Amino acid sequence: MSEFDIVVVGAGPGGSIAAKVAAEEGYTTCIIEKENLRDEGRYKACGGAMAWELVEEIDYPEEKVARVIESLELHHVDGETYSKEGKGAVVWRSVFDKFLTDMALNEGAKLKDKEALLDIEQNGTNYKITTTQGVYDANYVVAADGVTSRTLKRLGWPDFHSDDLILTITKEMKLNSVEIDERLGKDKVHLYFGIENLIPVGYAWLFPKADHITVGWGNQINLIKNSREEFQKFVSLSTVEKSLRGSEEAVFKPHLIPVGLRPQLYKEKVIAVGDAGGIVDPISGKGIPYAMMSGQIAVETIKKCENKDRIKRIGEYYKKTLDRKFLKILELKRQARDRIFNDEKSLKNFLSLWETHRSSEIVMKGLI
């Protein structure tokens, strides 16, 4: 048996900030990853969109960057297009993940991966984590395993309600970058909407990448009733269809991403982070910064109860710290999802005001 102070079950944004805080901190820390990451890392279904100032923050490296963009567009099957300007960036989620993965390890955190977690039980104040290859000890755990978190299931924790769920299909679609350029522009990522004639309860998207474009969709769960119909819907539109014409199917991938809190977020230290905990901006799904900040979050939490003798208030204060840092206005935006796809007088009322506004500024002055 492998002795750790904490370990990270999932090597997304999430774990691998946990891991490399937790290292820094000085904590014996491992990550434990089911897939295997190679030099590529490991394939993951998302659109991998992100603000450029993230890119700086972890001085991410301009040449790994799949696109860089500088404007979202925004289309209503009806005809109508909304455009919001800001300098983003494209990334291929098996590279940037990596980069956070070996940041990790370059603080001193272990890694085991092409371990899948098959079981996890308490033992005494601790943990015992089987995996395919191993058993280990770890004095704390961080969930961050995703929205189907296998940690957290095993331990039987409560579930995402079936409102708070997405389905997404996410294809990758290989064509020359010159093609690309000329249907979708050099700099921009284009989302798709109607309640109506489209999506419910969501959106689509063009995601143009360096040669191949990301194909997605995602709807909420409890509302679709044929997924592959209502995907092909949105790749059967004209203007979509033109954009990947000769295009060819690389990937084709379901995934789940949550837009509402799981119920329980800390249990005796077990502490979930990102997808798994339900941290996900309910309105544009976007969820990597979110995840990696509450990665860091977790593990300051467990580091500042130890300093001052308090572990027993670990959940209170990790819950408090989220509230303050942006948890707050992710719930108001849960809330703000269900009026703004209350009808297509409402969402196109939103998607104009999104155009010059942040969608937090948006939610935080009652705009909508």
Ligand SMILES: Cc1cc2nc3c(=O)[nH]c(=O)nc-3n(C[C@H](O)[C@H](O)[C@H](O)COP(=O)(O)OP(=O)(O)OC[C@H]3O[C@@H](n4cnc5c(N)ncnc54)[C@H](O)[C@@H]3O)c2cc1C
Contents of the next structure:
Amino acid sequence: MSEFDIVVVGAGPGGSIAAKVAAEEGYTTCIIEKENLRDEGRYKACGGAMAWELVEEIDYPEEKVARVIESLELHHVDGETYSKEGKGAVVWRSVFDKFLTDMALNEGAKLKDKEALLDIEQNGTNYKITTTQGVYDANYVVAADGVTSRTLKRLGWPDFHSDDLILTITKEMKLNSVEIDERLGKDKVHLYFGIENLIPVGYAWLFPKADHITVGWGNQINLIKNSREEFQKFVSLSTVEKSLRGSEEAVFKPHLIPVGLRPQLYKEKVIAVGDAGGIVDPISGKGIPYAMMSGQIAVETIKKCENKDRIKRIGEYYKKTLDRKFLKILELKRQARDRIFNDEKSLKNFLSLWETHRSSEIVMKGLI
Ligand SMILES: Cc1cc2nc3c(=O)[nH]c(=O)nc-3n(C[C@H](O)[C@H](O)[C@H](O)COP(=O)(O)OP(=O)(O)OC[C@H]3O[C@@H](n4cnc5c(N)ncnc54)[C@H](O)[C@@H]3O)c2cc1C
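Starting from the form predicted on its own above, please write out the structure of the form predicted together with the named molecule.
Time for the whole complex; same chain goes first.
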């Protein structure tokens, strides 16, 4: 049995940053990832949009950015359009996630890829993890294996409420970059809303990448009657149809987004980060930066509690730090989400506010 101070399950943004910080702090660290990370070919369903500040913060090379974005167009199917300025990036997740995992490996973390966690059980004060390839002993476990976390399922943690799950469908449509520029605008991402005539609680999107358009659709899972038909309705909107005309389908993939917290974020020496904990913006579905921040905070909390001999309080301190940094705002956004999607008037009011304000500002100032 291989022994590690910290085993991180999942090499997404949450897991890779947790492993990077753990290795920097001197912990023996291993990431277990079910996919093959050796090339950049792994596909992950995601818009891949992020603020430019994040690109700069991690020194993400500009040549790895699939598109630089300057504005966001918010469309209501009734015809209104709202434009929101702001520099951002759209990335391929295979490339971005690999970059973050490499940061962890450069600090000395070990990676076991093509290896899925099958089971986890408590073993005295440690954890015994069984994967498709071996058995590991971990003093601490960071569950970063996404919304359907097998780690937390096997440990018997409570699952998400169905109101807090968005089912998404993503298609990558191949098209040459000149046509993408003409149809979507060179530096624009587009979001589509409409409670009655499109999506009751959620939205759809067209994101430009270098030579692909990412077509996405997401709706609260317990309100969906037929996801393929509803997705098709979006793709058949005349503006969308025109944007995609002549493009070639390269990928079709459903995936879940958690838009409310898992009822439990920690127990003893296991901490949930990123999507495994539901740490995602409930209005936009943005999860990459929150996964990274929660991964970092999880390991920093372990270190701090060990230094102060307060190991029993790791979970409590983790939650308190998340609350202070951003979780309280995400909880306010979760409440606001119900109000925003209550009717078209509230939705349009929110879209017009979003044009000029950050969504965190809207909820903190109580503007909706
Ligand atoms: C369609 C869609 C569009 C999105 N668009 C955006 C966007 O534009 N911007 C944004 O910020 N966020 C976006 N998100 C959200 C974002 O993708 C997630 O919040 C983010 O990936 C969470 O990171 P994570 O590390 O917590 O989990 P993940 O990225 O899900 O990583 C989990 C990892 O665990 C691995 N794993 C799973 N099970 C096991 C197992 N049993 N054993 C070992 N490994 C396992 C997986 O292979 C995966 O690599 C989108 C999500 C979806 C579904």
